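Presented as structure tokens, the chain that follows is alone, the form predicted alone.
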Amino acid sequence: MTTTTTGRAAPTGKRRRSPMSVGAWPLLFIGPLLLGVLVFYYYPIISNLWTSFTATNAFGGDPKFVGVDNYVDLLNRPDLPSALVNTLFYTAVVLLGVPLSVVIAAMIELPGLKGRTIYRVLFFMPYLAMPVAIAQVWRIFFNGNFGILNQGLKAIGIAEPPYWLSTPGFAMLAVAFFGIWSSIGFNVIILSAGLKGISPELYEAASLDGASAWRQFRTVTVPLLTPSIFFLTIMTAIGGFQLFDGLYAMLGPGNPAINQSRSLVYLFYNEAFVQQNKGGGAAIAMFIVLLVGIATAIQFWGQKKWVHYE
């Protein structure tokens, strides 16, 4: 190596780079999938605005700027209320799903519970399934005449069981309820992958300070699995306001009891695909991308107070 007199080595005559600076290659590995985001995702968000603003022919065809008539005509639309109630109230029931998940996966977790892996699968493989074939056999459950609810609530002395999927209330209730029992195999994957996180030193610690195990899952285990709860909060509330597939598949459009339990995007589906009203459905469309907006943003900033990252 060529050295100066000060014992310096010698430039080189190479420029040297800064570690931060790695050129375009950030950009060619995230670049297809920002294209697909910006294609899939944005693009159809952009369009779907701008029919919002447009009325169409019967056939979806020669599209009319009419500004906000088609907001102004879902604001005033006599089932909008029941529609947002209904998902209102099958979002908070499927929430509640999320610490049912926790215990379940607290009690999957145990130390020395033989089997554990064959009770993942089991409550995993549903998820796996298509939520329409999932869903017939739900509404075969809760059959008013011949269903295994109906009949046993018969075994024990109710003569007169209510037709869960074709009376108002009633029927919501039941969707809520497949809703919960869906949503738990991918919550317990993910709250098992947050529990093996947690320190098995903070447990004999506990232990050693004499708390008991529901004191220990009070204080130790719930605390440590709070950003895992949160995030199945964001995406349970997001899937609740996405209410379509399973209240198609258990009601049916020739169901009594359809009109009081519309959901907002069975809404959309009606006055888009139904109607042929595209500019109509699109302005439900972007109410409801508002409306989860709102609750993701109340969500993020409720989180402060009670989601602990450390």
Contents of the next structure:
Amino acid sequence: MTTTTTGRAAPTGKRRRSPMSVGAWPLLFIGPLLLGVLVFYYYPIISNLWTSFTATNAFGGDPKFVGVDNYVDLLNRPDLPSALVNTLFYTAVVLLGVPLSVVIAAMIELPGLKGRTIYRVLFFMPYLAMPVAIAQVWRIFFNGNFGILNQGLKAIGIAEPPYWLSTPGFAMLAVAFFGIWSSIGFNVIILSAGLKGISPELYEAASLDGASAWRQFRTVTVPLLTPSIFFLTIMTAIGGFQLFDGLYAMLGPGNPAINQSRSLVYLFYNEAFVQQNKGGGAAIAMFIVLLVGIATAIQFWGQKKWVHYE
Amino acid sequence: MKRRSFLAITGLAGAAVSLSACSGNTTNGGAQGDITKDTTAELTFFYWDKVQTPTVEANIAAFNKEYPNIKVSTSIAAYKDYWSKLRTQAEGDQLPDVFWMNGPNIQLYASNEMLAPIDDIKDVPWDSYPKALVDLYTVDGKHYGIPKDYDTIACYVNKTLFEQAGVPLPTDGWTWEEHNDAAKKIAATGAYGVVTTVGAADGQGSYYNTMFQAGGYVIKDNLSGFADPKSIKGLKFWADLIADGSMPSLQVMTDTTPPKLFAAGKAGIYWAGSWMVQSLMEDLADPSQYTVVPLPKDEVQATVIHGLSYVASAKSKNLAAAKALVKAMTTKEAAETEAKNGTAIPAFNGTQQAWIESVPDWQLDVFTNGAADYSVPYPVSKNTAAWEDLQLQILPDAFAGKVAMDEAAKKLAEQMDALLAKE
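Based on the form predicted alone presented above, generate the structure block for the form predicted together with its partner chain.
Time for the whole complex; same chain goes first.
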């Protein structure tokens, strides 16, 4: 008897793991991706953190530890507040692109719409084109001397329309408009996918109850899209904080309005690549990481109140 | 947006890697010492002006006649990207073996030991190049580059607009007063009197010249000259032109660049460098209606002179071959090829005539005479880009009349001195 018990106990001992466990397999599968993320994301962030505490020569060599000097310099920069305000303004404006995309996506996915694919392609196209190339086209559109926008404004009786791209304030508005316009394509694709996940039965039930199309949109579509909307809000906010290429391509360093229109990343670019101060640039980059982190944390905390996963 | 920026950056890195791959394939370059016509090596060469590709290729072909087994692979980047790519390559110890260098960057690269001193290249006829250029590329008493070409500034003028305004064409030795008078009269006819890249804070084409003409300076003994009253006079020259309508606002010149305004026949006078000759020839509807005159003078006559040079990387695995290439690209024969193609004024003394004759109607000797008689070297220091960026941040508002020029200039001088002290 005893021998049989022990005989049986041995195999059970080996199988003590829960039947749900699959051992090291998952690690093996996510390993390559994890390695990529570690090497291309986490290593640079940590290396950047280290750089932000150093002063190097113009070519990034010969690093010397300088403590928090770079951060002190950053906080004393006279142009920091305006860059922060510009970045927040831009982020706020491009976030308006999310509700706009919800409306567009809902219209594209309306049952019975003809030429749906064409609309999808049209809206997605801007996302495929190179931002810098598109920016050149928008520059022509906004050109103060002969741009189509100002020609139109003159035609409707506005004698002296502004120089959109070289007047502080208007320049930021033009860049933000460009930001919204180029984000809509991506937003619509994500939202369309979200819309497909909403069961048609819900709409049937709603219309049986006598809900109008607008009411269906408000009480069925939007609440069930909130996970997608939340995702887009996070991505758009992060993208907004990282404003650089649109600004650089639309205005550029030779523009008289650029000083009042700099974003945080523009400051970073200028410090690291024009002034050749790598440590100072790294400190600005860490500052942006911190801001994005805080903004994202707030959004995750807030989502509990408005995002419905069922 | 993030993902795509990332792709753009990896694209750049890819380019850098492929460049470096070329320099890695060393067979037997000979690290130091002499090379012979049998020497086998691979060199990389980097430059920015695609207009000059035929000249570059012809000169490499001539080099290969002498050294048939040294393979030179070229790569090119637009001027705006050139310096950021070069910097990336420098940071990764992957500089091309030979490349173009300019004044604002020479001290930075030389003093950080990125460039090879080239004093040991034999038989370089240093006296055959303008002294200002040889000096520009001499850092701490060592030669780092052999001059390739040079450029000076002059006024391109639209003869038709001068005629319409009833203003006589400028002559050598015309003054600021005559210049401003002409600009004002042309502006009165509805065209723009004068245009220049002053709004983009490009001092070389505009206010550096007037600062020198007024008797001021940009940098001396590692101190800023912007607060000097004479320098301020040279800066105010432009603010006054904008204020009285002789020059379009910075906004007009931002949305349509000065060369475009000028090429469209909308401006009487265009201050610009000799490097604009070729592209204006292509863009002007009728080049014979235009000509070139010297810059107007104030206290003195002056034009900024600047020029490029060929340099070799200190880290080159085929340094001897790289130095041979530097020399081959700057010989009298190479300069003659350059002149014949008309792309830039060759630096080698006595070879400029072919360049002058490339546009017979335009009196291009204005540029070469200026270089010989009254040119002032392009102002540089170790980290030129840093204080040039300050000009961009501070001066445009003063040119536009939003802040007083004296205050802007003083602020600029203070901040510039702070940067110079750190160099």
